[in-house]
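Only one chain is included here, represented as structure tokens and corresponding to the form predicted alone.
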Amino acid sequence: MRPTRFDFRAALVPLAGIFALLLVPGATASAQEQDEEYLQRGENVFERQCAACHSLGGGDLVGPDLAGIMEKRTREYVRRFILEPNALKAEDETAREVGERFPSAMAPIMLSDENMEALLAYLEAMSDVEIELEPEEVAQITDELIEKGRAIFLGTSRLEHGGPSCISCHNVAGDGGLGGGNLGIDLTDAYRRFTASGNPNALLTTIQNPAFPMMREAYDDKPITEEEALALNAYFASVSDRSPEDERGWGELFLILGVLGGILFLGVFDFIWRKRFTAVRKPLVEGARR
């Protein structure tokens, strides 16, 4: 009687299952740790680009609530809000509706392929999301706290952790002697168009949080105080029903003083020295005939 000839190819079939099922849930593991990563990258975005104006389940801020949003807009009229929305704005009818809601215009924000969809999928995953929110406090507006903030905002009185006075780049209509910078917005009506939405502090939360590059920034590795923050919440809240059209900046004033001063201190030197080409010309024409 021949000896049966074992079948390698044969034993190997439940094996290969066998690895199959010891791999698969290596895989699956891999795949979620994969997809959490992607969105704590849309989360770290969000916070980023997002957070200081919108919120996820927190009620409107500076702009309108982003819970749902993936729900009732389709991925691509999303997208294009973030990267494009005063052109969207002119096209589509709600879109303009959201921007008269919500009066503090939004900025295009330019995000790379990658982490505009890390951002897209982080919102869809938050869509079904129930955020159950305290109701929050509003903040205090004391005249301690509006002399503070005015001190910080004029930078008589230094940030906590150093970071650089508001009137270096910005203005309020009164404040300031000669006035302030101009390369942020003029903040005397900051106060009343951040809380247009009916969030009171919406301009608080933007302070704490600062979304704009160049604050970010400025304020990244010095971050402005708790208490600092609720100092000039209450500043900007003191001069709010002020207009930055009542009265002619004091920069543009000085400006004015120092083009009509110069023009006297050349008039009153011209006076002074009317008689200069006569007094050496007649004397050279004199001696030339004799």
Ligand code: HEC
Second form
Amino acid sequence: MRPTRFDFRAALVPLAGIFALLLVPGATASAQEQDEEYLQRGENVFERQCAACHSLGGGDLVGPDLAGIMEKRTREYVRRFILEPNALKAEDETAREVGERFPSAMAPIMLSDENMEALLAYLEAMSDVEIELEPEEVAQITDELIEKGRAIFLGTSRLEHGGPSCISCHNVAGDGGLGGGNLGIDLTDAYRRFTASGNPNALLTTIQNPAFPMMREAYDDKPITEEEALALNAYFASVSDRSPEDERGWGELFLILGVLGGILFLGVFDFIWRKRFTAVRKPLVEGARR
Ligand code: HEC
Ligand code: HEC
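For comparison with the form predicted alone, produce the structure of the form predicted in complex with this ligand.
Next comes the full complex, this chain leading.
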């Protein structure tokens, strides 16, 4: 019998196995990290470019809830809806129907290829998010909440985390009069506009997660609490039947009053002046007669 020779090749197999086992967890960890970084990039793009109008699982806002969008639609559809929504709507039945369901339309958004890929990967990763809000969870609107929300809006009641009051940048017709900020948008009919697409909590979600750069900055480290958001939501619901033009209405009234006042003033002045004129002329004329 020949002495068994040590077979290097046979020994290599388990060795390679052990080696692979040592390497693989390391390899997946760094791939995971890369993945996370990539998804983070996608999330940033979403927050900056999409979240003002779309939620992921929070219900419809200005545009539809995008949870599960990558399963409902093709990648190409989503890409084109971002880059050229109007061209897509002209060609694609589904896109046209979505367009008809929402009162406002999405404008084209230019993204670099890398940002687009990261965004699509993020939307894919978020595809199993369920729409969180059930109809029975519609935010409450009570008198108490309305009053509280009004005080927060006007700044008579301070925000818990010390964020600036809304009135420093916003306006609501009939409240805060002429003192409202000119920086932001008029919020009188915000509740109506946000809930028009059918999600009664659309404004609430927006207040809790404002996607407008200036507001994000103002509240980034001084977040609005859920209670405060609920109160503000109730307040906006209570004013949403006012017309944003109410304020302009007053302005116009003042203008008309001003013009009328001016005419009246001129009239009175004219009257007095004429009297004074005759008062001067009378003795002259009478003097001449003598
Ligand atoms: C200013 C608001 C606004 C912004 C910002 C916005 N969208 Fe939209 N989006 C809409 C509206 C409104 C619709 C509905 C239909 C339409 O455009 O006519 C829509 C529709 C869509 C649809 C079609 C959904 C479906 O069910 O077919 C996709 C996909 C989409 N948006 C993705 C995005 C992505 C991704 C971003 C960010 C890169 C984004 N949108 C930014 C308003 C917006
Ligand atoms: C530092 C200024 C600033 C403050 C403070 C601020 N906002 Fe805003 N807000 C903005 C800007 C800017 C926009 C974007 C408006 C636009 O795009 O025309 C905005 C947009 C909004 C919108 C969406 C408006 C729309 O019609 O699309 C809502 C709702 C809103 N803010 C609510 C609030 C509430 C509630 C508060 C107080 C808790 C608040 N904001 C405080 C600057 C501010």
